[in-house]
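Consider the single chain below, provided in C-alpha coordinates and representing the form predicted on its own.
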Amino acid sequence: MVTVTPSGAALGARVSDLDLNRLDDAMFAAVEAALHRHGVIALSDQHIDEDVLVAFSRRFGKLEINVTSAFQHPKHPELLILSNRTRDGKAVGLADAGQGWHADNSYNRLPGRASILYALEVPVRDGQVLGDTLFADMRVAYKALPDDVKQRIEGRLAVHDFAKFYDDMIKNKGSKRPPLTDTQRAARPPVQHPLVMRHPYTGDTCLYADPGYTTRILGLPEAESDQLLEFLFAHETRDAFIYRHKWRLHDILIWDNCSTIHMATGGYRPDEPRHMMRTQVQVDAARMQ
(Lines of atoms letter the chains of each structure in order from A and count residues from 1; the text may use other names and numbers.)
(Lines give C-alpha, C1' and ligand atoms only; values in the text may rest on other atoms or scores of the structure.)
(Ligands and ions follow the chains in the order given, each with its own letter.)
Protein backbone atom coordinates (compact mmCIF):
# COMPACT_ATOMS: atom_id res chain seq x y z
CA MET A 1 0.00 0.00 0.00
CA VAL A 2 1.56 3.28 -1.12
CA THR A 3 1.92 5.81 1.72
CA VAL A 4 1.68 9.56 0.97
CA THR A 5 2.87 11.98 3.66
CA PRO A 6 2.21 15.70 2.97
CA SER A 7 5.09 18.10 3.65
CA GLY A 8 3.01 20.52 5.71
CA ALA A 9 3.93 23.37 3.35
CA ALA A 10 1.74 24.81 0.58
CA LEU A 11 2.72 21.86 -1.61
CA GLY A 12 4.90 18.76 -1.55
CA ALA A 13 4.63 15.21 -0.22
CA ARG A 14 6.78 12.12 0.29
CA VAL A 15 5.68 8.76 -1.13
CA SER A 16 6.94 5.60 0.56
CA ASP A 17 6.23 1.85 0.48
CA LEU A 18 6.78 1.83 -3.26
CA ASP A 19 9.36 0.07 -5.45
CA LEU A 20 9.50 1.22 -9.06
CA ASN A 21 11.06 -2.11 -10.04
CA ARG A 22 7.68 -3.67 -9.22
CA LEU A 23 5.37 -0.91 -10.38
CA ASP A 24 1.86 -1.87 -11.49
CA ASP A 25 -1.00 0.23 -12.83
CA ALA A 26 -2.60 0.74 -9.41
CA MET A 27 0.68 1.95 -7.92
CA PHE A 28 1.24 4.34 -10.83
CA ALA A 29 -2.30 5.70 -10.45
CA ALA A 30 -1.54 6.44 -6.78
CA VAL A 31 1.69 8.22 -7.73
CA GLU A 32 -0.04 10.28 -10.43
CA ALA A 33 -2.87 11.24 -8.05
CA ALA A 34 -0.36 12.34 -5.41
CA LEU A 35 1.47 14.46 -8.00
CA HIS A 36 -1.76 16.15 -9.09
CA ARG A 37 -2.73 16.87 -5.49
CA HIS A 38 0.61 17.96 -4.05
CA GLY A 39 2.43 19.43 -7.06
CA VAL A 40 5.78 17.87 -6.12
CA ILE A 41 6.40 14.41 -4.65
CA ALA A 42 9.48 12.49 -3.52
CA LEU A 43 9.57 8.73 -3.98
CA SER A 44 11.78 7.38 -1.18
CA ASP A 45 14.53 4.76 -1.36
CA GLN A 46 14.44 3.89 -5.04
CA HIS A 47 17.14 1.58 -6.44
CA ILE A 48 16.58 1.42 -10.18
CA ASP A 49 18.56 1.53 -13.40
CA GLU A 50 18.20 3.92 -16.30
CA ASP A 51 15.88 1.55 -18.21
CA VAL A 52 13.37 1.52 -15.34
CA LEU A 53 13.62 5.30 -14.91
CA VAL A 54 12.86 5.93 -18.57
CA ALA A 55 10.02 3.38 -18.67
CA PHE A 56 8.47 4.93 -15.54
CA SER A 57 8.81 8.43 -16.98
CA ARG A 58 7.10 7.40 -20.21
CA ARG A 59 4.00 6.43 -18.25
CA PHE A 60 3.41 10.18 -17.80
CA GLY A 61 3.79 11.00 -21.50
CA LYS A 62 6.21 11.75 -24.32
CA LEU A 63 9.74 12.56 -23.15
CA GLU A 64 11.66 15.67 -24.12
CA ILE A 65 15.18 15.51 -25.54
CA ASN A 66 17.20 18.49 -24.31
CA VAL A 67 17.91 21.01 -27.09
CA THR A 68 21.58 21.46 -26.14
CA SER A 69 22.28 17.75 -26.82
CA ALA A 70 25.00 17.78 -24.15
CA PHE A 71 25.30 15.30 -21.26
CA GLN A 72 22.72 12.89 -22.59
CA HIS A 73 22.87 9.31 -21.38
CA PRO A 74 24.56 7.24 -24.13
CA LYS A 75 21.75 4.67 -24.17
CA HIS A 76 18.79 6.98 -23.57
CA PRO A 77 18.97 10.49 -25.13
CA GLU A 78 15.88 11.42 -23.06
CA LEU A 79 18.00 11.11 -19.91
CA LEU A 80 20.03 14.20 -19.01
CA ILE A 81 22.92 13.88 -16.57
CA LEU A 82 23.10 16.61 -13.90
CA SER A 83 26.45 16.38 -12.14
CA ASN A 84 29.39 18.34 -10.80
CA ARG A 85 31.67 15.35 -11.25
CA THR A 86 34.47 15.30 -13.81
CA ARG A 87 36.24 12.49 -15.65
CA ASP A 88 39.67 13.02 -17.21
CA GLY A 89 39.27 16.73 -16.56
CA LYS A 90 35.93 16.97 -18.39
CA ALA A 91 32.46 17.49 -16.96
CA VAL A 92 30.27 14.40 -16.98
CA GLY A 93 27.03 16.32 -16.55
CA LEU A 94 25.40 19.74 -16.42
CA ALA A 95 26.68 21.23 -13.17
CA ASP A 96 24.55 24.37 -12.83
CA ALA A 97 21.04 23.36 -13.83
CA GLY A 98 18.06 25.23 -12.46
CA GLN A 99 19.70 28.11 -10.58
CA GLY A 100 16.87 30.62 -10.74
CA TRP A 101 13.07 30.38 -10.56
CA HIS A 102 11.56 28.75 -13.65
CA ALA A 103 9.06 26.21 -14.98
CA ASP A 104 10.72 23.50 -17.05
CA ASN A 105 9.84 23.58 -20.75
CA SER A 106 7.52 26.58 -20.58
CA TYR A 107 9.51 27.67 -23.65
CA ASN A 108 8.01 24.83 -25.73
CA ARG A 109 4.84 25.03 -27.80
CA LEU A 110 3.67 22.07 -25.74
CA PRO A 111 4.60 22.99 -22.16
CA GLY A 112 6.24 20.59 -19.77
CA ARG A 113 3.98 18.26 -17.82
CA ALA A 114 6.45 16.89 -15.30
CA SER A 115 10.15 16.61 -14.51
CA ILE A 116 11.62 13.53 -12.84
CA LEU A 117 15.00 13.69 -11.08
CA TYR A 118 16.78 10.69 -9.56
CA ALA A 119 19.43 11.35 -6.90
CA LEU A 120 22.40 8.96 -7.24
CA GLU A 121 24.71 11.19 -5.16
CA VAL A 122 23.82 14.11 -2.90
CA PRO A 123 26.38 16.57 -1.51
CA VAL A 124 26.99 16.36 2.23
CA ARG A 125 28.99 18.62 4.54
CA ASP A 126 29.35 18.00 8.28
CA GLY A 127 26.48 15.55 8.12
CA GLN A 128 24.12 18.01 6.41
CA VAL A 129 22.80 17.42 2.90
CA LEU A 130 23.30 20.45 0.64
CA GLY A 131 21.62 21.55 -2.59
CA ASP A 132 17.97 21.91 -1.56
CA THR A 133 15.42 22.60 -4.29
CA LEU A 134 12.67 25.18 -3.77
CA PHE A 135 9.18 24.89 -5.26
CA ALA A 136 6.35 27.43 -5.39
CA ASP A 137 2.69 26.53 -5.92
CA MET A 138 1.15 28.47 -8.82
CA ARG A 139 -2.38 27.35 -7.91
CA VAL A 140 -2.16 28.97 -4.49
CA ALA A 141 -0.32 31.97 -5.96
CA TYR A 142 -3.16 32.57 -8.43
CA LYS A 143 -5.83 32.33 -5.75
CA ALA A 144 -3.96 34.89 -3.63
CA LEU A 145 -3.75 37.50 -6.40
CA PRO A 146 -5.75 40.69 -5.89
CA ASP A 147 -8.98 40.66 -7.90
CA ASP A 148 -7.89 43.59 -10.07
CA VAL A 149 -4.71 41.75 -11.08
CA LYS A 150 -6.70 38.62 -11.92
CA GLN A 151 -8.85 40.76 -14.20
CA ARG A 152 -5.77 42.33 -15.87
CA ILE A 153 -4.17 38.98 -16.72
CA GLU A 154 -7.26 36.90 -17.59
CA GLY A 155 -7.21 36.00 -21.29
CA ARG A 156 -3.75 37.49 -21.89
CA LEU A 157 -0.83 35.69 -23.48
CA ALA A 158 2.80 35.89 -22.40
CA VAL A 159 5.97 35.13 -24.36
CA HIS A 160 8.35 32.42 -23.08
CA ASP A 161 11.89 32.23 -24.47
CA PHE A 162 14.41 29.43 -23.85
CA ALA A 163 17.34 31.78 -24.53
CA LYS A 164 16.41 34.14 -21.67
CA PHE A 165 17.35 31.69 -18.91
CA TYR A 166 20.27 30.12 -20.78
CA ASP A 167 21.91 33.45 -21.67
CA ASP A 168 21.39 34.78 -18.14
CA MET A 169 23.26 31.80 -16.69
CA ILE A 170 26.29 32.70 -18.81
CA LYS A 171 26.09 36.49 -18.54
CA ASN A 172 25.10 37.00 -14.91
CA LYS A 173 25.84 33.76 -13.07
CA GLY A 174 29.23 32.82 -14.45
CA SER A 175 28.14 29.54 -16.03
CA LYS A 176 30.77 27.73 -18.07
CA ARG A 177 28.12 26.19 -20.35
CA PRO A 178 28.77 26.94 -24.04
CA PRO A 179 26.71 29.67 -25.70
CA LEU A 180 23.73 28.55 -27.73
CA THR A 181 24.40 28.08 -31.42
CA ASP A 182 22.20 29.69 -34.06
CA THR A 183 20.82 26.24 -34.82
CA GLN A 184 19.90 25.66 -31.17
CA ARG A 185 18.22 29.06 -30.94
CA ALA A 186 16.25 28.36 -34.12
CA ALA A 187 15.13 25.03 -32.65
CA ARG A 188 13.58 26.81 -29.65
CA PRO A 189 11.97 30.05 -30.88
CA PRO A 190 9.87 32.09 -28.42
CA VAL A 191 6.35 30.76 -27.82
CA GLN A 192 3.13 32.11 -26.31
CA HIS A 193 1.09 30.71 -23.44
CA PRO A 194 -1.86 32.02 -21.41
CA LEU A 195 -0.91 33.85 -18.22
CA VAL A 196 -3.78 32.03 -16.55
CA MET A 197 -3.57 28.32 -17.35
CA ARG A 198 -6.33 25.79 -16.89
CA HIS A 199 -4.29 22.77 -15.84
CA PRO A 200 -4.56 20.26 -18.71
CA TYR A 201 -4.88 17.25 -16.35
CA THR A 202 -6.65 18.56 -13.26
CA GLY A 203 -8.55 21.63 -14.44
CA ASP A 204 -6.99 23.73 -11.66
CA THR A 205 -6.41 27.42 -12.37
CA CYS A 206 -2.69 28.25 -12.31
CA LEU A 207 -0.62 31.37 -12.75
CA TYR A 208 1.69 30.53 -15.66
CA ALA A 209 4.60 32.95 -15.74
CA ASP A 210 8.11 32.40 -14.47
CA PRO A 211 11.18 34.61 -14.02
CA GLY A 212 13.36 32.21 -15.98
CA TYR A 213 11.62 32.15 -19.33
CA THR A 214 8.72 34.65 -19.44
CA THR A 215 9.79 37.82 -21.27
CA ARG A 216 6.69 39.93 -21.87
CA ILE A 217 2.91 40.13 -21.82
CA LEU A 218 1.32 40.62 -25.23
CA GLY A 219 -1.03 43.52 -25.79
CA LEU A 220 0.55 45.76 -23.15
CA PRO A 221 3.11 48.55 -23.60
CA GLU A 222 6.61 47.28 -22.78
CA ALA A 223 6.92 49.31 -19.57
CA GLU A 224 3.51 48.12 -18.32
CA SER A 225 4.35 44.53 -19.21
CA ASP A 226 7.67 44.74 -17.35
CA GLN A 227 6.00 46.24 -14.29
CA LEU A 228 3.25 43.63 -14.17
CA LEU A 229 5.69 40.73 -14.65
CA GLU A 230 7.88 42.12 -11.89
CA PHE A 231 4.86 42.14 -9.58
CA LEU A 232 3.84 38.61 -10.56
CA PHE A 233 7.35 37.22 -10.10
CA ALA A 234 7.66 38.75 -6.63
CA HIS A 235 4.16 37.58 -5.68
CA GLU A 236 4.53 33.95 -6.77
CA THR A 237 7.78 33.41 -4.86
CA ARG A 238 6.45 34.52 -1.47
CA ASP A 239 7.42 32.26 1.43
CA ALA A 240 3.79 31.22 1.99
CA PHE A 241 3.73 29.45 -1.38
CA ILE A 242 7.07 27.62 -1.08
CA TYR A 243 8.18 24.09 -0.22
CA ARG A 244 11.89 23.38 0.35
CA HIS A 245 12.87 19.88 -0.67
CA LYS A 246 15.77 18.45 1.31
CA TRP A 247 17.23 15.66 -0.75
CA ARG A 248 17.82 12.12 0.40
CA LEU A 249 20.03 9.63 -1.40
CA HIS A 250 17.96 7.61 -3.90
CA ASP A 251 15.06 10.06 -3.90
CA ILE A 252 13.12 10.29 -7.14
CA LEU A 253 11.58 13.74 -7.19
CA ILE A 254 8.67 14.46 -9.54
CA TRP A 255 7.19 17.90 -10.01
CA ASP A 256 4.29 19.29 -12.00
CA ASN A 257 5.50 22.04 -14.35
CA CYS A 258 1.99 23.37 -15.00
CA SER A 259 1.27 24.08 -11.33
CA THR A 260 4.74 24.83 -9.89
CA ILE A 261 7.92 26.74 -10.50
CA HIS A 262 11.22 25.74 -8.91
CA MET A 263 14.79 26.77 -8.21
CA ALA A 264 17.99 24.94 -7.27
CA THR A 265 19.77 26.52 -4.29
CA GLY A 266 23.28 25.19 -4.98
CA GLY A 267 25.72 25.96 -2.17
CA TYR A 268 28.00 22.93 -2.52
CA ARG A 269 31.62 22.75 -3.68
CA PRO A 270 33.07 20.81 -6.63
CA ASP A 271 34.52 18.30 -4.16
CA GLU A 272 31.04 17.63 -2.72
CA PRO A 273 29.55 15.36 -5.41
CA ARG A 274 26.03 15.79 -6.73
CA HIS A 275 25.05 13.35 -9.47
CA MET A 276 21.50 12.89 -10.79
CA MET A 277 19.56 11.72 -13.85
CA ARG A 278 16.60 13.69 -15.19
CA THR A 279 13.75 13.15 -17.61
CA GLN A 280 11.17 15.72 -18.70
CA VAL A 281 7.63 14.90 -19.84
CA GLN A 282 5.59 16.90 -22.34
CA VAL A 283 1.90 17.71 -21.94
CA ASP A 284 -0.26 15.57 -24.22
CA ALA A 285 -1.23 17.78 -27.18
CA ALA A 286 -4.84 16.57 -27.05
CA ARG A 287 -5.20 18.08 -23.57
CA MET A 288 -4.22 21.57 -24.76
CA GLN A 289 -7.26 21.95 -27.04
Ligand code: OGA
Second form
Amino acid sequence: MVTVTPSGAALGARVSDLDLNRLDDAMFAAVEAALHRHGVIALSDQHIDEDVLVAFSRRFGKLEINVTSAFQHPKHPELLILSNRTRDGKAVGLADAGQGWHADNSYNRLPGRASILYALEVPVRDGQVLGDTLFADMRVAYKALPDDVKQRIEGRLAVHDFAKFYDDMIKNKGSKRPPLTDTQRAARPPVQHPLVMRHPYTGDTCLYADPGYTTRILGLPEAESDQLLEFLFAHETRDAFIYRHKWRLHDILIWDNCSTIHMATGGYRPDEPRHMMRTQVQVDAARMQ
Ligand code: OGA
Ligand code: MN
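Structure of the form predicted together with the ligand, given the form predicted on its own:
After this comes the whole thing, all chains and molecules, with the earlier chain placed first.
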Protein backbone atom coordinates (compact mmCIF):
# COMPACT_ATOMS: atom_id res chain seq x y z
CA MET A 1 0.00 0.00 0.00
CA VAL A 2 1.28 3.48 -0.93
CA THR A 3 2.43 5.52 2.11
CA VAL A 4 2.07 9.33 2.12
CA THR A 5 4.01 11.30 4.74
CA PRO A 6 3.26 15.07 4.89
CA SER A 7 6.32 17.33 5.20
CA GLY A 8 4.95 19.32 8.13
CA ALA A 9 5.29 22.57 6.13
CA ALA A 10 2.41 24.36 4.37
CA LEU A 11 2.71 21.91 1.48
CA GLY A 12 4.71 18.88 0.41
CA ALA A 13 4.70 15.16 1.16
CA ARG A 14 6.83 12.09 0.56
CA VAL A 15 5.32 9.01 -1.07
CA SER A 16 6.93 5.64 -0.41
CA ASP A 17 6.11 1.96 -0.89
CA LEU A 18 5.55 2.55 -4.58
CA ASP A 19 7.43 1.32 -7.67
CA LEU A 20 6.58 3.12 -10.90
CA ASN A 21 7.64 0.00 -12.83
CA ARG A 22 4.59 -1.67 -11.30
CA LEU A 23 1.95 1.03 -11.24
CA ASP A 24 -1.70 0.05 -11.34
CA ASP A 25 -4.72 2.34 -11.61
CA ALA A 26 -5.35 2.38 -7.85
CA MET A 27 -1.75 3.41 -7.15
CA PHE A 28 -1.92 6.13 -9.79
CA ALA A 29 -5.13 7.42 -8.21
CA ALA A 30 -3.34 7.55 -4.83
CA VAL A 31 -0.44 9.51 -6.36
CA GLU A 32 -2.80 11.95 -8.07
CA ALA A 33 -4.81 12.46 -4.87
CA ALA A 34 -1.59 13.10 -2.91
CA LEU A 35 -0.48 15.64 -5.52
CA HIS A 36 -3.82 17.47 -5.36
CA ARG A 37 -3.75 17.51 -1.58
CA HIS A 38 -0.09 18.37 -0.91
CA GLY A 39 0.88 20.41 -4.02
CA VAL A 40 4.29 18.79 -4.33
CA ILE A 41 5.18 15.15 -3.67
CA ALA A 42 8.42 13.18 -3.75
CA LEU A 43 8.21 9.56 -4.84
CA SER A 44 11.09 7.84 -3.04
CA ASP A 45 13.68 5.51 -4.49
CA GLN A 46 12.52 5.12 -8.09
CA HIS A 47 14.55 3.13 -10.60
CA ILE A 48 12.91 3.57 -13.97
CA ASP A 49 13.99 4.13 -17.55
CA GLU A 50 13.01 6.97 -19.87
CA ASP A 51 10.12 5.04 -21.43
CA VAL A 52 8.52 4.47 -18.03
CA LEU A 53 9.02 8.12 -17.01
CA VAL A 54 7.32 9.35 -20.20
CA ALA A 55 4.48 6.81 -19.93
CA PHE A 56 3.90 7.71 -16.26
CA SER A 57 3.92 11.44 -17.10
CA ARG A 58 1.36 10.91 -19.89
CA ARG A 59 -1.11 9.53 -17.36
CA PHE A 60 -1.47 13.12 -16.08
CA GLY A 61 -2.15 14.59 -19.52
CA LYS A 62 -0.52 15.88 -22.70
CA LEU A 63 3.19 16.60 -22.43
CA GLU A 64 4.87 19.86 -23.28
CA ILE A 65 7.83 19.99 -25.66
CA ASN A 66 10.18 22.68 -24.40
CA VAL A 67 10.25 25.76 -26.60
CA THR A 68 13.99 26.32 -26.39
CA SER A 69 14.38 22.72 -27.61
CA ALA A 70 18.02 22.34 -26.56
CA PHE A 71 18.80 19.36 -24.33
CA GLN A 72 15.91 17.18 -25.29
CA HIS A 73 16.42 13.48 -24.79
CA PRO A 74 17.30 11.99 -28.21
CA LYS A 75 14.57 9.36 -27.99
CA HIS A 76 11.88 11.44 -26.28
CA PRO A 77 11.55 15.16 -27.17
CA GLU A 78 9.20 15.52 -24.14
CA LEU A 79 12.10 14.75 -21.81
CA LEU A 80 14.39 17.64 -20.96
CA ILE A 81 17.79 17.07 -19.40
CA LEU A 82 18.65 19.37 -16.46
CA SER A 83 22.34 18.97 -15.77
CA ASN A 84 25.60 20.73 -15.03
CA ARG A 85 27.57 17.86 -16.54
CA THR A 86 29.57 18.34 -19.70
CA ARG A 87 30.72 15.88 -22.35
CA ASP A 88 33.68 16.82 -24.57
CA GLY A 89 33.48 20.34 -23.16
CA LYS A 90 29.82 20.73 -24.10
CA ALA A 91 26.86 21.03 -21.75
CA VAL A 92 24.65 17.93 -21.74
CA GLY A 93 21.70 19.71 -20.13
CA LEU A 94 20.19 22.99 -19.01
CA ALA A 95 22.42 23.98 -16.09
CA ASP A 96 20.45 26.85 -14.57
CA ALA A 97 16.77 25.89 -14.77
CA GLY A 98 14.35 27.67 -12.53
CA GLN A 99 16.63 29.90 -10.47
CA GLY A 100 13.93 32.42 -9.53
CA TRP A 101 10.31 32.00 -8.37
CA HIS A 102 7.97 30.85 -11.15
CA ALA A 103 5.18 28.48 -12.16
CA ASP A 104 6.15 26.24 -15.06
CA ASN A 105 4.38 26.95 -18.34
CA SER A 106 2.18 29.78 -17.03
CA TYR A 107 3.21 31.47 -20.29
CA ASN A 108 1.21 28.95 -22.31
CA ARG A 109 -2.43 29.34 -23.28
CA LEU A 110 -2.93 25.96 -21.63
CA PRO A 111 -0.98 26.43 -18.40
CA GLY A 112 1.15 23.74 -16.83
CA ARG A 113 -0.72 21.14 -14.82
CA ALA A 114 2.30 19.43 -13.30
CA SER A 115 6.03 18.97 -13.71
CA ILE A 116 7.90 15.76 -12.97
CA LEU A 117 11.61 15.84 -12.16
CA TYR A 118 13.68 12.66 -11.70
CA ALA A 119 16.96 13.00 -9.75
CA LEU A 120 19.65 10.76 -11.25
CA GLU A 121 22.52 12.58 -9.53
CA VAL A 122 22.37 15.03 -6.63
CA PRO A 123 25.33 17.14 -5.48
CA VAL A 124 26.60 16.37 -1.98
CA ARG A 125 29.28 18.32 -0.05
CA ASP A 126 30.45 17.32 3.43
CA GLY A 127 27.49 14.99 3.75
CA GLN A 128 25.00 17.76 2.88
CA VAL A 129 22.83 17.61 -0.24
CA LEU A 130 22.97 20.84 -2.25
CA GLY A 131 20.58 22.34 -4.79
CA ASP A 132 17.35 22.35 -2.76
CA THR A 133 14.15 23.39 -4.54
CA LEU A 134 11.69 25.71 -2.79
CA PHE A 135 7.91 25.55 -3.25
CA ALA A 136 5.23 28.00 -2.11
CA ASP A 137 1.54 27.16 -1.73
CA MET A 138 -0.73 29.49 -3.72
CA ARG A 139 -3.92 28.25 -2.04
CA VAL A 140 -2.61 29.23 1.38
CA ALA A 141 -1.20 32.46 -0.07
CA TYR A 142 -4.59 33.35 -1.55
CA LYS A 143 -6.41 32.70 1.73
CA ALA A 144 -3.94 34.87 3.63
CA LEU A 145 -4.44 37.93 1.38
CA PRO A 146 -6.07 40.98 2.98
CA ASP A 147 -9.75 41.26 1.99
CA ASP A 148 -9.23 44.52 0.07
CA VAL A 149 -6.54 42.87 -2.08
CA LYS A 150 -8.80 39.87 -2.72
CA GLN A 151 -11.41 42.33 -3.96
CA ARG A 152 -8.96 44.19 -6.17
CA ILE A 153 -7.77 41.04 -7.95
CA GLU A 154 -11.08 39.18 -8.23
CA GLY A 155 -12.12 38.73 -11.87
CA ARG A 156 -8.92 40.32 -13.20
CA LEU A 157 -6.66 38.90 -15.89
CA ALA A 158 -2.87 39.01 -15.82
CA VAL A 159 -0.36 38.72 -18.67
CA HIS A 160 2.29 35.96 -18.59
CA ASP A 161 5.30 36.15 -20.87
CA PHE A 162 7.87 33.41 -21.44
CA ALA A 163 10.52 35.95 -22.44
CA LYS A 164 10.41 37.71 -19.03
CA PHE A 165 12.18 34.93 -17.16
CA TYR A 166 14.48 33.93 -20.00
CA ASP A 167 15.71 37.47 -20.70
CA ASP A 168 16.13 38.12 -16.97
CA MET A 169 18.39 35.05 -16.62
CA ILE A 170 20.72 36.47 -19.27
CA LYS A 171 20.53 40.10 -18.19
CA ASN A 172 20.59 39.86 -14.41
CA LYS A 173 21.73 36.36 -13.44
CA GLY A 174 24.76 35.94 -15.72
CA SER A 175 23.31 32.95 -17.56
CA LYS A 176 25.18 31.83 -20.68
CA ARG A 177 21.99 30.73 -22.43
CA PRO A 178 21.81 31.90 -26.04
CA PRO A 179 19.36 34.80 -26.50
CA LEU A 180 15.90 33.81 -27.71
CA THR A 181 15.55 33.89 -31.48
CA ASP A 182 12.69 35.77 -33.13
CA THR A 183 11.16 32.42 -34.06
CA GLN A 184 11.27 31.27 -30.43
CA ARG A 185 9.71 34.55 -29.28
CA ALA A 186 7.01 34.31 -31.91
CA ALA A 187 6.25 30.74 -30.79
CA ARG A 188 5.46 32.00 -27.28
CA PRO A 189 3.47 35.24 -27.47
CA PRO A 190 2.27 36.60 -24.09
CA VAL A 191 -0.97 35.06 -22.80
CA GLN A 192 -3.61 35.97 -20.21
CA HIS A 193 -4.90 34.03 -17.22
CA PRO A 194 -7.17 34.88 -14.28
CA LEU A 195 -5.22 36.21 -11.29
CA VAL A 196 -7.51 34.22 -9.05
CA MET A 197 -7.56 30.77 -10.55
CA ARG A 198 -10.13 28.09 -9.87
CA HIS A 199 -7.91 25.03 -9.88
CA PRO A 200 -8.85 23.07 -13.03
CA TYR A 201 -8.73 19.69 -11.23
CA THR A 202 -9.59 20.39 -7.56
CA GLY A 203 -11.65 23.59 -7.72
CA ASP A 204 -9.40 25.15 -5.05
CA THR A 205 -8.93 28.91 -5.25
CA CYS A 206 -5.31 29.78 -6.07
CA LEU A 207 -3.39 33.00 -6.50
CA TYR A 208 -2.01 32.73 -10.03
CA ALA A 209 0.77 35.28 -10.51
CA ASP A 210 4.45 34.43 -10.50
CA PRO A 211 7.52 36.67 -10.42
CA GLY A 212 9.10 34.71 -13.29
CA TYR A 213 6.50 35.21 -15.98
CA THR A 214 3.70 37.56 -14.88
CA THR A 215 4.21 41.03 -16.35
CA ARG A 216 0.98 42.98 -16.07
CA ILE A 217 -2.48 43.08 -14.51
CA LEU A 218 -4.97 44.08 -17.18
CA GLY A 219 -7.39 46.95 -16.63
CA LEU A 220 -5.19 48.85 -14.16
CA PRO A 221 -2.86 51.76 -14.91
CA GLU A 222 0.70 50.48 -15.35
CA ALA A 223 2.05 51.95 -12.08
CA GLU A 224 -0.82 50.40 -10.10
CA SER A 225 -0.33 47.06 -11.82
CA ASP A 226 3.40 47.14 -11.01
CA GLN A 227 2.72 48.00 -7.37
CA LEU A 228 0.09 45.33 -6.91
CA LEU A 229 2.26 42.66 -8.58
CA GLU A 230 5.15 43.67 -6.35
CA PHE A 231 2.91 43.23 -3.32
CA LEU A 232 1.62 39.85 -4.51
CA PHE A 233 5.13 38.55 -5.29
CA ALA A 234 6.41 39.52 -1.82
CA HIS A 235 3.31 38.12 -0.13
CA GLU A 236 3.28 34.75 -1.87
CA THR A 237 6.91 33.92 -1.06
CA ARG A 238 6.57 34.38 2.70
CA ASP A 239 8.30 31.70 4.79
CA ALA A 240 5.02 30.39 6.19
CA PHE A 241 3.90 29.29 2.69
CA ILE A 242 7.15 27.51 1.76
CA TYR A 243 8.38 23.92 1.66
CA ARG A 244 12.09 23.34 1.04
CA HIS A 245 12.72 20.11 -0.84
CA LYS A 246 15.98 18.44 0.12
CA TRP A 247 16.64 16.03 -2.70
CA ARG A 248 17.38 12.37 -2.24
CA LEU A 249 18.99 10.38 -5.00
CA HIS A 250 16.30 8.72 -7.18
CA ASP A 251 13.52 11.01 -5.99
CA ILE A 252 10.82 11.70 -8.52
CA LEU A 253 9.36 15.06 -7.57
CA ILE A 254 5.93 16.00 -8.92
CA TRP A 255 4.49 19.47 -8.42
CA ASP A 256 1.24 21.18 -9.24
CA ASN A 257 1.84 24.32 -11.29
CA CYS A 258 -1.62 25.80 -10.63
CA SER A 259 -1.45 25.62 -6.82
CA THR A 260 2.29 26.20 -6.28
CA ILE A 261 5.23 28.26 -7.47
CA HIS A 262 8.84 27.08 -7.13
CA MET A 263 12.47 28.11 -7.32
CA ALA A 264 15.80 26.30 -7.65
CA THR A 265 18.37 27.51 -5.11
CA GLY A 266 21.57 26.36 -6.89
CA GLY A 267 24.68 26.72 -4.73
CA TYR A 268 26.69 23.77 -6.10
CA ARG A 269 29.83 23.95 -8.24
CA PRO A 270 30.46 22.66 -11.76
CA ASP A 271 32.46 19.77 -10.28
CA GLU A 272 29.49 18.75 -8.09
CA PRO A 273 27.21 17.02 -10.58
CA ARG A 274 23.45 17.41 -10.56
CA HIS A 275 21.70 15.46 -13.29
CA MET A 276 17.94 15.20 -13.74
CA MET A 277 15.26 14.46 -16.33
CA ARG A 278 12.03 16.43 -16.52
CA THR A 279 8.63 16.26 -18.14
CA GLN A 280 5.89 18.89 -18.05
CA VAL A 281 2.18 18.14 -18.28
CA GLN A 282 -0.38 20.58 -19.71
CA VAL A 283 -3.78 21.27 -18.19
CA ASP A 284 -6.47 19.41 -20.15
CA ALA A 285 -8.13 21.96 -22.47
CA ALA A 286 -11.59 20.69 -21.49
CA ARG A 287 -10.95 21.79 -17.89
CA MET A 288 -10.09 25.38 -18.85
CA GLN A 289 -13.63 26.46 -19.79
C1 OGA B 1 12.14 23.09 -13.35
C2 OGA B 1 12.74 23.77 -12.21
C3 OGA B 1 14.09 23.39 -10.25
C4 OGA B 1 15.29 22.60 -9.86
O5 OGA B 1 12.67 22.06 -13.75
O6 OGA B 1 11.10 23.56 -13.85
O7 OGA B 1 12.36 24.86 -11.91
O8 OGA B 1 15.59 22.62 -8.65
N9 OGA B 1 13.68 23.08 -11.56
O10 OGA B 1 15.90 21.97 -10.71
MN1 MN C 1 10.44 25.32 -13.08
